[in-house]
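A lone chain, given as structure tokens: the form predicted on its own.
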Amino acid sequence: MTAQGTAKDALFAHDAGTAALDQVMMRLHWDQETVMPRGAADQRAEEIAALETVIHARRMDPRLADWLAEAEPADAAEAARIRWIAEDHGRAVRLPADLAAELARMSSLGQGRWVEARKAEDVAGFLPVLERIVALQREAGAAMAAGGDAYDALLAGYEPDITAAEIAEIFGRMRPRLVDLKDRVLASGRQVAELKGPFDTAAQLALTARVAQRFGYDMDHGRIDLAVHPFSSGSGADVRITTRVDEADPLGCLYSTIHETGHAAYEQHVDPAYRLTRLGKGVSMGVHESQSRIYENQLGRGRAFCGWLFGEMQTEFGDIGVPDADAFYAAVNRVHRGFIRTESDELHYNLHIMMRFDLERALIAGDLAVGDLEAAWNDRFEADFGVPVPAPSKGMLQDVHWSAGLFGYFPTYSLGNVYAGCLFAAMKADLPGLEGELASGDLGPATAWLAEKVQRHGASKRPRTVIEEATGTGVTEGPLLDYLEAKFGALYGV
């Protein structure tokens, strides 16, 4: 075996071990959010910190530099794998090991404290933990940025190849059309009936499991559990999702599940040859969100699929308070000034994200103190949405992200919406029978198109390249905004 072959073999074996440990870390987080005893939170934080120390040491292993210098890829996939390992190594060597461990420990503790604070509406009790997390994130961002922008360094952990300034430009172009359409819809005076329950928990979970499988979720390699904040975890042969249930509102459970199924399907459909390698997962959170958002919105909230789902709802629950499929479609897409991001309509959703993006950039830059966050949130929300925030659980405590140290994650939701708009336009052009298939509850052609065009590639291509090759066009917010104009213009007669 040549020296180059030995270096590549050693590099890839090391990568496989790191990828396996990443999966173990995800299991620890999944357990923490689903079935872990509440009293185990402090111990779990130490366990996660210890494991992060091991993973971080692997990523900054000095042998990697030599292996990377000598390894010669045999094909494009191996070249991509080597590039990603090099990027991960570069980030890791700039982040001190003790800081990485403390970030992991505090993020684990923060999630537990957030759950308690959210339940008790206790911002003051949560602030000391959040202040510590923000301070650590500032330090980590500055270390990884090496003189550059700290927020950009954090963002690169979720969406490489883009800067916060570029995202701000995209949001700046989106905002006027979104606000104008939202205002015209709210001023239309059109009333939309809401569903009436109650909707039994067990029946909701049974229906959502069937719907998830309709969308291609493989239950032989996955499971659905309950959590305070729905999420997806894992890749390859073990991909788990969670949802939450409200007996007064079955749409939250249904569409949270469909959303997480989009994430899970992406991970389940990555080429098995990439399993337990740096390529064996979604390439970025923006591309990941494109899958969850297109599953949830363009497919799941579309008129055709809603017609099928209305029949399933009647079968499961009987009278649901709306008379027909058209009324159900309108109820699913009702535009309202809601407080909760995950339950918001498609028009308000991106305004939620733009607000969080601005707030977290200010936090990391030091322009906004953590102690002033609640007031800043409430002021911005009332300015953007026209209603005051009634309680912290409907305001700054509603999302898990900051308590888990996920700074730089939020903008990928709207970037995912932009990607999804491009993908859906291409999908409709490629699948002329799509509407009829969705009307019969057949998601197979749509999800197969996404699996082939996006999901199977894993991280073997760069994020923007995946979308551009899937659609045959450049990435632009135009298709998303055109889709929203057409859909809600028709629904509300504006």
Contents of the next structure:
2 protein chains.
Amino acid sequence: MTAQGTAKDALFAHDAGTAALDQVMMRLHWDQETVMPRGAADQRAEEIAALETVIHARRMDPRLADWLAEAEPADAAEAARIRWIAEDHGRAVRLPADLAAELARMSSLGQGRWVEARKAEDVAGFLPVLERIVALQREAGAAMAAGGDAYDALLAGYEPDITAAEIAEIFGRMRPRLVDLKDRVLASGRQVAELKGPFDTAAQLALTARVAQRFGYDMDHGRIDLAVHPFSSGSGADVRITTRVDEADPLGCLYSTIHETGHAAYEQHVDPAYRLTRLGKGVSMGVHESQSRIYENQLGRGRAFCGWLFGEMQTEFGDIGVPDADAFYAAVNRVHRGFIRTESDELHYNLHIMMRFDLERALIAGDLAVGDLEAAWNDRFEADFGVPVPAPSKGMLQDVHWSAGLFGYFPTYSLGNVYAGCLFAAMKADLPGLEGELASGDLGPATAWLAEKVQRHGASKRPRTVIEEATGTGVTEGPLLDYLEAKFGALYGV
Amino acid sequence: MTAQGTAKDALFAHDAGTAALDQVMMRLHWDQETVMPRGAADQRAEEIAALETVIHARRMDPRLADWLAEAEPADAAEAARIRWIAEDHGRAVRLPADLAAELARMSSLGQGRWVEARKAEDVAGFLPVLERIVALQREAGAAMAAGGDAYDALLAGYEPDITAAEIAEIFGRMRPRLVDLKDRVLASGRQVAELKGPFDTAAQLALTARVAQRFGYDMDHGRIDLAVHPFSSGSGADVRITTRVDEADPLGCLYSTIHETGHAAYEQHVDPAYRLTRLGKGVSMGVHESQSRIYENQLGRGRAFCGWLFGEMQTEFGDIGVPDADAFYAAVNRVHRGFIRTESDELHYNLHIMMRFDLERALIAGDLAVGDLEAAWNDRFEADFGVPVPAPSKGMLQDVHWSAGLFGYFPTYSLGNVYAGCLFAAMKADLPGLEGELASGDLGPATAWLAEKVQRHGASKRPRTVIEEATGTGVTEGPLLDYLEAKFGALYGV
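For comparison with the form predicted on its own, would you give the structure of this protein in the form predicted in complex with a further copy of the same chain?
Let's see the whole complex now, leading with the same chain.
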């Protein structure tokens, strides 16, 4: 017992403060991307750096080690909370202070250089900073791994409890079936009509807000704003999403919002008892992505919901250039060769991810030199996608992740797809009326199932446990591939 | 020298972090009043409390005492910075931790109770919490005063370097002249036409934004949003203002925005070299209010500018119910008996403040019991304003300040008016073309004069020094009273 109570009391009070400051950081980032005056960027960087320094110092707080040694959990949730605090603390203290500062500095610098390089199609100008970032990431991974694998240690920052080797096995089994399906679809020669607009932006935003609320987005504890890149931000009682509108393409606004609604609903549905604690947020990037993907793809791009949405689109916009719900469904799910990950369909998306995963693993392992990255990217892309990369902005310069030092992040996207495949199979088994509900635009039972099985747990269970308990099976790529083969096989008659 | 450099380096780095976190707090408050989802209030309170705890701990940091003892200023600005840091630190450490926590708790609780009490006209229900707040404020004042006067110590949190006795002397000299002028104006029987609308809210906001920019508000480093209470928030590169719109009354939106523009311009014009340091903000509440008041009253409500504004109003709204610029000027400056401080004219405003100053001083001194406050308020109001208070919401429950524990704040409003009077006299002497410029809607020379003489200094000079150097004279109430007597004497023919 300390003067204030037990070690556990002190530990949890400290954690609650850190969780609240994490939320403050979310507000700053949201503000920066939505409403910040344009001349405030430099000052905002200082504000964020000051808060980041405070939060980092809290995670390093030497008192944590003593409290952690003494804290006795009363139940499984408390045990989970103590374990997360210990893991965060361990990762923080294993990272030398000067390395942490240099990582932060280079992440900020790197993103700026990346923006310039992408604009100028200038790989050579970007390589020196990328070289430095990769070196720092290798060093950081090695420090946090404490004898283990450096890439695994980086990966654990986004998806704990899984190794790169395990992911490589899953991806290895996915790849041949995906490539085969994609090749058959593209070889089918079937042409898919595209939507024809223009689509009034105000009407798009109104429809999108209605759809988000159908997917369970709670506007009393959130809001929807415009931003250059759609994102979800915050946890608990304040979870905001952003979207973007293109008058020629209503599907971009709609589906990016449904995707962000999946992320946001996860945060909004975490058990309020966990709010402002280490348990009060999504448990991992992979599980987070499983929610955004199942909202967007299995539910939002499914035939049943597309039938309802086609009617809404006609009511909102009149003639949209496709004659019926089947044609609309085909347009929503059009498979096409393309260079950009964020614009790719459900089939090509995972090939994008696998490629990045292999390349960044090789970079961190030292098996691929930064100077050889562009050639490696372009060779692999042409092999997987069947077309040569025409320019770096459509190739290795397209994503922000590496410039921001986010090594280990990419595979969680496809892991999320795999989790979503498992969850959707289990959901369908549990909800026999699902198709009819979706066809009438009723997402209630589906999103309630996810809230109950996944979202409410927050970080109180480990990522894999959440998926295993929700599905009653282990994590496997089978359901995702079965779903993709059935869906796109039918759509393209292959 | 420490490992990182001199004590001064360490001190200033620490101060820069604190200043940046102060700005983060500003963002949270802005967000709360403008865009926060309505269900996020409880969580936001926790976020703010966590950040406040961090900032308070920084001000208490025991290393500050060592650094302060060793730091050698290189120039006057550094000396000022070190002195402010020392003062903030001194006030923080003299306040016992449990008292600080209780003050924060009661301030939050008190505001909630005040909202309920004002709505229910329930003084009795509010008195217990006010009693507790007054007791805590007395205790806090005594602790910070360290043997000096408790009220002076509270006052110093808003306006350093002046005592309540000095303010009482100034107010004592102002009061008879103000009362006499107000009585003569009301006895004149002159009727003033009021504006007739409706005034389209979008047009009001567009005109208001144009006017704010004429007053020098920089939209690249700020923005204007709607909120229940108009306010200005932030320093340096991110200074936001809010406004409110009433379709029946365009003057409320216009003049509250001009007022907030004065506050915001002060913050925007502080020398960028002081940004994110203890010097990078307005030096005191009184000097701050001098800027908002001179923008709003001496400039914005002056005959010259009203002539230009009348033309803009006609262009924007057509017939506004008054025939010419003189009648518009009279409407803008209509003197009327009223109960509410924030709605009062330039004459009655200071009487409101003097009354509150006397009452809160007596409360803190123990010369007035909280249980006797309502009677004291009502007696004094009827004596000063000539009408009895009809209900507590129009009397002692009208202001948030006491419920929030802001004792010592009220007098800075009238002190700001006094400063504004001194500054306007000096400005007129320095700018012989001022009337013509204002008549053409050109605020440039006037606001540039204020930026040069007052605003750019931030907190690098003490409050009184700023005013004395700007005016070349001491701080006296004479110029303000001369201005009011000339203006309202002419308007009402008295």
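Residue numbers count along the first chain shown, from 1. Take the two forms, superpose them, and find the largest set of C-alpha atoms that agree within 1.5 Å; that set is the rigid core. Just so we're clear, the structure is a prediction, and the values are computed from it rather than from any experiment.
Once the rigid core is overlaid between the two forms, residue 81 does not reach a Cα shift of 2 Å, moving by less than that. Taking 2 Å as the criterion, residue 319 does not count as shifted between the two forms: its C-alpha moves by less than this amount when the rigid core is aligned.
Once the cores line up, the CA of residue 422 ends up less than 2 angstroms apart between the two forms.
Here the two forms are laid over each other by their core, and the C-alpha of residue 397 is off by 5.0 Å between the two forms.
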